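What follows is a single chain, given as structure tokens, in the form predicted alone.
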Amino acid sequence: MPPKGSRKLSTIAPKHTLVLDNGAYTLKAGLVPAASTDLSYDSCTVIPNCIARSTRDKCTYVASELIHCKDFGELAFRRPVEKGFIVNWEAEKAIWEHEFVESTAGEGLMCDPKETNLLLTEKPNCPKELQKNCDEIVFEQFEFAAYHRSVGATFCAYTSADGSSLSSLPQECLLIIDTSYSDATILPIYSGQLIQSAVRRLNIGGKLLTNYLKELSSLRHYNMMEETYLLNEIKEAVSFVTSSKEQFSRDLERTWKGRLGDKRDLDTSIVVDYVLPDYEGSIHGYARPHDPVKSRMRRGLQPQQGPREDLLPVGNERFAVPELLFNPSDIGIQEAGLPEAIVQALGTLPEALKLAFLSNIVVVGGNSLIPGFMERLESELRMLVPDNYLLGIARADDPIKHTWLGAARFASQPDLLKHVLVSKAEYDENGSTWLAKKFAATAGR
């Protein structure tokens, strides 16, 4: 480290900021010019946060290159983020370089780190050693001009649920429900500051749901344990959340085949056939109504008619998998469901704050796009809070990009940004321990 005072601090501020919502499943990124006023969801680029290796064509795909893959069968993924935290910087550094620094960068994303600010989001309760590693990579490997790291949900306070309004002042009380790839997190934000004591985390996310669907499909039909990409596609295409626990039980009955010697007809309004891709004539599969004749042909109980198709019948898996968000105990996870976890989080707060948070709930994250999710969450939450409490709950217009948009609008306001950014010269002079204290002190802005 240079002697204190040996380097003059830079006074020339970069003209743009790379805003990066570094999720476990995807990166949400965009370059934001200073004082920009026309930011929207369209300003954000979504990039797979992974390095994939195909065992069939022997090709390796880095991040956005995945769209060029023609055979997703038995694709092996290397993801640098686990449980919401960056744990593999070798892979993450390769992805960042590929997407933002090298000639392979996407349109509007290429930048020179030495002339660019970085605004990076993170999950709450990140271990200090991982934060230290992150800070060192940003300043010592990439050499960004200036940098700020903060919990992503806090930036949501600077934009409305529909992404339309922009404010230099954060919303006073905002409850963010982030149901993402790694987990589901309840985050109360007061005047742009995270109330740490009321944060709750549910270890059920998109990754666990996909793995559960892989297990069910492998047990009942084909061995699908190596088909992560395909099963994730199936989950996104056919999953839905039942309206209540009682409806869940009724739907289970309607999709039960019956005991041996007492076979039943399946309810075709629920059961679907998913036509699997062959990766020759088709890259992606699709769902269609269940056909009992095709099912018998698949099992060899009836002669094959027409072109051969590989079918995966999907019955109660459609609703049993996302049900884990509301009843984790279905697979032995001893945790409260999402509605109960929200009530537990707010139960630690004064009554006045509890009322304010319940009236302004915004849901983000990919799992909120599952049909029926919002209706089930609202109905169960309504049953858990007193009738005289106002319950205002909404899903962001784009729950994938919403956190990025809030961070981008924060970054577009120089008066806000200058109070939280730390320059590389300041880091070189004061070191990583000082930087950690600086970010902790400005966490509430």
Contents of the next structure:
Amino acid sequence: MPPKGSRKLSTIAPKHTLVLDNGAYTLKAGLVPAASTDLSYDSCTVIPNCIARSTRDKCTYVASELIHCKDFGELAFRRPVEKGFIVNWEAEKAIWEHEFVESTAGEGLMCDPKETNLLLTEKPNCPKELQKNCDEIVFEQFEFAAYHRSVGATFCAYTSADGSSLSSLPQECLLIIDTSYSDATILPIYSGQLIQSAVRRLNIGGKLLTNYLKELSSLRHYNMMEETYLLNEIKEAVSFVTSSKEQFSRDLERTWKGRLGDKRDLDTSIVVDYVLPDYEGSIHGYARPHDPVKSRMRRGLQPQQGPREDLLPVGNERFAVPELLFNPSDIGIQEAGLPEAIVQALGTLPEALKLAFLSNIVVVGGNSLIPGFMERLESELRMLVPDNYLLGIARADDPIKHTWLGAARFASQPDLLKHVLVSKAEYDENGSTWLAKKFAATAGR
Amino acid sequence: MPHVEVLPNSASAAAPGWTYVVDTGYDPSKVAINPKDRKRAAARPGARSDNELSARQQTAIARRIAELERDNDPKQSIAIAGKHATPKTQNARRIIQYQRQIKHWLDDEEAQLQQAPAPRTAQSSRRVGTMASIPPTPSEATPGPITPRPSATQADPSTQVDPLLSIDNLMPPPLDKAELDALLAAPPLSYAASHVGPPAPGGPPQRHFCDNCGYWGKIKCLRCGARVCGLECKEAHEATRCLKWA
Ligand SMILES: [Zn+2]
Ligand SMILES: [Zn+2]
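If the one shown is the form predicted alone, what is the structure of the form predicted together with its partner chain?
Everything in the complex follows now, all chains and molecules, and the chain you saw is the first one.
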């Protein structure tokens, strides 16, 4: 219900909308013309949401400029988004200007905010003060013509899991599991509206997994605490989720070196040697099966002539790191794993809703791409819900761009968009406190 | 090259402070600090070992997790290079100048909730059942008409499905319109209240891993409480990480 004092929108709303899924790790962005019918994952551009500084080449890379970086050694990152929320507007403003406003903007992304709508996603449970900061920057600094901010997952109700079909009516019951850089969130969405009281989050995200791998590798092999970029690359290349707790135990045995006097051979079908890039001949590394002889040759033991190789053996880290999504207590985080977290979230809802949500689960977010993740999630969830309940669970075809595509499909439908957009004139007249209430009230659309 | 340093080899001499301990979930290091605690632990049969960590160990774990969760390194300040639009309003200037981290905003949110009047309905409150080990948020700390709902993992007759009766249970009671409207109208939880609860009691016990190599941690370090798998890793642990987070 629109609050008192709200006016009918101007009929000459801009023809295009900047749809922006503003993630902690990457921005997902695209300019969506009204009534466009050919939207797909390909309409979305993924841009690093960071400013990186190299102490080696003394260069600073803003967001998409990171693609020009050739030496990721000791690269330091400044990220405007913390725990999923935009915290540092000095950096985020610089990135938005660089990517959407100035001549440095990417192909098809440059726009004049004064003639553009902004549809911006946010994470659930955002502190109100941060929402207010965001709204004020959008209207007072960037001066977008009109704007709407909403929890990103709600837009997923407007597209199918494979991203193929467009819908003007939201799906009735949709449970989004978003396993992202900052955390994993469980979002029950009823007819496009988030059931706020049932949203739950698990403090394990891609960032924590990368930091954990960095910590373990630094403890066990080399000090790599300044090599966040590289460890993220290694994590993406080699990690997998074991199929069950029992399989986890078996894999742990197969990757153990044994005791003094009772050495075991490492199972080279699991243990790999990651060939580190030297940032001279190679920018990226690669994994190959573990070779005990070669991995014993560390720096200094290798011939001075010929190619030198630095190897990082990766054994149980391959599966013990992503295991945290299922067992946060492995490092002492006293939170239930993802399958049980889903049950906890749904446990607050009437049984009929719970049943409906379980039959339509869509998983988004980059961690869902870890091999074995979906299988483990489904099999553990199956054990936690009554046998006669249908469990329908799928990973979005592109789990990274899926939320953006849902939002883009929403933005392409003028009838939907006009109900939620607030114009700059309305903001100027009523202010940011009014706007926050308006967005809270129209969250259900 | 990436910045890699070969780590020093583990210390050769074994330091005192080690013993083989069969892991019974009881923490001997704590007994030395507070002998009374042993009685308390014994009075809670079946209590999970993770509930029995010493305050020192809990601090160490919390520090390590905070390090793993950190978004930005405060030691590294990266200046915004190049020209950029100047702030256009007082609001914008203030917001752009903030150098606060998320922690400060979340602390503010909690502080404001402490001062705010109690919510009128139970809707914005978390049910208490799953929140045992998380400090209560203000809304939970407020006595109110909170009705804990059964969760699927609890022994509630309506969710314990007898296969023979499953046909009766195929259709749960239809959605009550008023209940649905109330759910949809409920405000968001605070960030702190949105975290999932701990695993259900009675689940598998917490797993312990070797602090050095990641294999099962069957031996406990008496100095810091970390686990190791054997003598080799014990030496490495002492040389590197023992008491690192304390
Ligand atoms: Zn070990
Ligand atoms: Zn120790």
